[in-house]
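A lone chain, given as structure tokens: the form predicted on its own.
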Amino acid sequence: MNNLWQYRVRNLFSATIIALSFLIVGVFFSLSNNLQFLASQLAENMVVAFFLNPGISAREQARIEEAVKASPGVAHVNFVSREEALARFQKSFPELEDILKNLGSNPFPASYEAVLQKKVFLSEEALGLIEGIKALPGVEDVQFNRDWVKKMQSLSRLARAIGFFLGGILILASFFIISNVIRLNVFARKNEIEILRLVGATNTFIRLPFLLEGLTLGVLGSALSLALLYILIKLFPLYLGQSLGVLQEFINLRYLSLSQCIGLVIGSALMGLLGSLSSLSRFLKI
């Protein structure tokens, strides 16, 4: 610790180098999180939507809702009228109400939206059940969601990889860091260990300290690191405002859960101890 503090300013250095390697592996971390939450959120959802006709008739209606209700991977059966979904759109996207007031009428059409049982969501059977529905009169168009979390789990795949990548070439350049940070610290103690190895001190003796004190860097980088995400995922809904209406859910930023954070303090800590000894490896021939 004294070691630390004489020499505070490089190891500070070295410690926010490591921070903001791991914050930006952190930070596709946490939009992972998020595309997985609102791919899990509309998977509980499970709605099939069917679309009808502006024109149907009273008898094509009650056909289609006879059907619907008599499928047997449907759960539930809610009717949305023209004005309810109009009502929907305006509270979901209150930017575009100048849009619809120069439409000058109401142009989404009434629906029977269709809630799947859990085990039918993900299967075979989901889509044998919309297109037998589908090819009744009366049905102008279907919205199943299933496309939507597969795509929020590919998007939260890709976003995990892209972390990896650009974190991966920070994290290589703070091991380098370390490496060379630990290398000062021996020269700079270079009278010190020749007198201990004339006094004695075994090898693991002298390493030790050096070991300590890249495993203290890495805790610290990654401490440091995970502070800094939780004040941008604070700050970062207040700086984008509204501007981005129904996208900002895409981009919001949730935070690591607890095994992610421990995962991100072992792999800063692994790194800074691997850094010592290949620094010690290389510069203290004991």
The other form holds:
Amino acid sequence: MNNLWQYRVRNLFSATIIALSFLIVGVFFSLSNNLQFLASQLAENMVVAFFLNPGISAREQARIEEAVKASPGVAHVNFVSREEALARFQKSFPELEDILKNLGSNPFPASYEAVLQKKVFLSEEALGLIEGIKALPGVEDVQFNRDWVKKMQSLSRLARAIGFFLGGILILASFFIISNVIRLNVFARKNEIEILRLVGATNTFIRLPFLLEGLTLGVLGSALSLALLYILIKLFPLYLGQSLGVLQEFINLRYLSLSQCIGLVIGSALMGLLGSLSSLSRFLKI
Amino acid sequence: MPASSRSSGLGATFENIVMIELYHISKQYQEGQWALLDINLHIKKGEFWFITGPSGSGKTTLLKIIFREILPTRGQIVIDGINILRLPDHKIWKLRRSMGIVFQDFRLLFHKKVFDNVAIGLYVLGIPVKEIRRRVFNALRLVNLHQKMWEYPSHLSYGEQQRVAIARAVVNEPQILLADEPTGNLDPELAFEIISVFKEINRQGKTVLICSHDKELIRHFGDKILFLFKGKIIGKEVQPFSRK
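Moving from the form predicted on its own to the form predicted together with its partner chain:
Time for the whole complex; same chain goes first.
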């Protein structure tokens, strides 16, 4: 600790660089968490809507209803009439009332809403079910949230991959920074090391303080990055304001999970330790 | 490193245990140039030796070989019964703990107080703080600097700084004390004072080896003198009894 304090400017600088590197990793992980959360929310609404042709015959409708109900994996089925669909729209978007009035007639088709079982929703079985019913006469269109869920999930994976990629590069840079800071510290304490060797200090005794310094810098850097990330997450929505409406949810970053935080700190500590070790093996010949 | 338990406390030439044995030691830094050539020397426990000779005669090289800072090109060295050339690098600390080393340039840590400079040899041994305080105080009292324990070395005179370095070298009670031109930077009066301290340490049974080219000092204090010239021993002078 004394040694860290003695070269505080240099050490603080390197801890800040490490913190910024880990902050970028943190932001992407947070974004990924957010998309994952949205995907899981969408997945909770496990509904397939089969829109019916306006000119459908009663026989065709009955066949469709029968087919939907008989499908394995369907928990239950709701029929939404054209009037009900219109009422839902009016309730959800009262500001668009004028457009509807101008249209003069009800533009919404009737539909069957099939609520799927969770295991079916995320499996390929659901696609087969939909294709089978879509082929029946009288089905005009199918709306299935799963595509959105999948899009969200792949976006989340993309954010995480970018996080790993950028993070990897920046963490490597941090590794070299720590390695160089320890090298400078070794040079700065050359006399002390020399004297320690002469008075019979073991290699471990001489190396340990440097290893602890690397470890502390790593932990300090990651702790600082977690604090910065927290501030960023709290300030970001305030900065953007409420004007984004629906998009607000995309921007509302979520903080890292406990396991992610612990992983970040452990990873950073490990990087500090390795950076220090690599420097000692090159510059501290005992 | 097993230290002999038979310490007389009366000093030089009292015991017959051989502490340092050099067999045909040669050192070559560059092709064709021998820094040391075929040095044979046996130093007994409790003896006080001066190694002297002009610059470049090999005094410092000889000392460095004894504390295994460098390896000889040829020959063997036995310290307190152990062939130190067979000691692996990661075990050198064992040899160093049996020795105290003093340099011409003191090698003090100027950002640490006198106490910490002396205590550094005890920190590495993992000795309890209370015991460290006691031993540091005793070592500083030996060199008559216990009053300045909490000062920084930069506030001390050159002579005092060298005495701090001596206190550091003896604080862990080593069997052997090596000094490379310990009075090189000091005026004659201070030089006499410093060698008197080494003599006092020698009287406590420690083996002392001092490299110096100060003829006046050697004439005054030298019991046993090794003369080196161009890496070779050109003479030895051994007094039967210790001088002051």
